[in-house]
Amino acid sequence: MFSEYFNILGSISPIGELCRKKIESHLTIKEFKKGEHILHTGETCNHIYFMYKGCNRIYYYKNDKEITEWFTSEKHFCFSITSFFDKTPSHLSIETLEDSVVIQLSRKGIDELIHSDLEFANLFINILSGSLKLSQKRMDSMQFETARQRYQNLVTEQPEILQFANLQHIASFLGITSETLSRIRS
């Protein structure tokens, strides 16, 4: 299990065999059955996630109404940046889609390699540049982009999404209504 792990952080950034045996001290495994959260809202964020199996759909709370911010799904990672960085409780909540399997690694394990490992402050800024990034893409998608499109990307860059989340979840996720949704399903 973990050597996907590592096959991936590698893929983003190249790590040797030393950092890797400080990473996995700092990992744990965590099994969830599909409905289960992740992180509440109100918890503070203390792990960056990785799905090594399953998904998940990251959203939050306006007016009373789920809002959903964005589907994780396997060989990805997630986390409530905020939460994360300022040590708050976090406005996300983090729910599998699915039975799934996660490998968290600890804040306390990040902060003890950033200062101690070259390699591993190396790939962390890499992963934040890449969750930037995404960010930044979804920003543009929401304001650039037709409802039409956003749902095409969707299709074509997360498929599996569509075999999990229910339609009022990927409608939330799109900014459009589910009958907007159904009218560009069908």
The other form holds:
There are 2 protein chains.
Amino acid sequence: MFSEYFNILGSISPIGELCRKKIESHLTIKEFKKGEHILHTGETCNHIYFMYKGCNRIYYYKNDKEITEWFTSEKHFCFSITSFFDKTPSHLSIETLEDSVVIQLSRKGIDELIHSDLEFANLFINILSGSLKLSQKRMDSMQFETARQRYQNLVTEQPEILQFANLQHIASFLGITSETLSRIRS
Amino acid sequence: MFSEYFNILGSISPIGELCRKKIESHLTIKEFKKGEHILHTGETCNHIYFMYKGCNRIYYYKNDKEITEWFTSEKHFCFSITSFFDKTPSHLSIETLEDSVVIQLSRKGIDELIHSDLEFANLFINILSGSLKLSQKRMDSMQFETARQRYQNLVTEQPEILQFANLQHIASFLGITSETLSRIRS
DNA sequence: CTTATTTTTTGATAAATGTCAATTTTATTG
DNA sequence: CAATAAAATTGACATTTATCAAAAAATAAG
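Alternative state: the form predicted together with the DNA, after the form predicted on its own:
In what comes next, the whole complex appears, and the chain from above leads the way.
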């Protein structure tokens, strides 16, 4: 079960047998039913989560409304960025959208490894730079594209999200109301 | 002149004398008049820039209009994220908004150091995680705040930008037209 | 200092999106 | 499968922001 995990890590940055062993000692596996929370608001995010099976959405409340900030598809990583790095309670929640199996890598392990293992440090750099590119891309699309364009982009670039997310999740993810998204779709 | 640079690096992540020496060998200093370009569209971004003196804006063209994506204040870092990591021609340009002095750290040096020096790798991780937090924060504000709120945030959180950026730069940075910003201001 | 150029402001109008309410459709549960 | 709850759609209208054009103000150049 970890072999697929390490294959994906390896495709991000090469890691040797020794490094794998070290990483493995900081992994835990958890299962979640659809709709359960991987991380609750107020908890501190102490892991980087890998969706071995299933998917999730990351959301927060703004004026009593749920706003979906991000989706994580199967075989992808996620975490609450600010909470993880600042060790502060998360304003984000992470909720599974299907029955899921999550492989968690602890921050304690990450801290230890980035200070002791060059291979791991470089792996982590590559994970961060990948996240940064994604975040930047999304920011650009928010800055000067219309709701319709943003929806089109989603359909062409991340069609898998349409499979598991409902209209309200997608609407708030795109920064629009569900009524507007419904009209765009028709 | 480098001492201030290293103080700032050191405040991000502790680095010893040896690491400093190694970094120093990959630094170059460049001066720019106001309005000159640190990076042109189409060039590949091969450095991380530190604004020792002066400031800049990072912009791109969309439908023949300039869109400012980011501002860099004095004593801060910047680079074209996608171009730097993917080694591809930048769609962004970086233009100074004042006479400036830039300390450039080369990608060649960065590549070398992250693979050989744990201290540097950790420094770089901290630079990336800081960028990621900023990027995320900006994305959130784009997602569900009105133009007026985004402007208010800018005034309270980054007032220095108002000193060197003109109305059009700020408007496109906020994702609105200059007419709208002018009305918000009055 | 005067003229030219660029930037900002203002006005009128159009387009995009939001809000609220009602209805229809879909999903859930006993 | 009927009853209920939740989600999606639709309509009427309000609000925000964009667009285009012109005027005013600020900046740069001779």
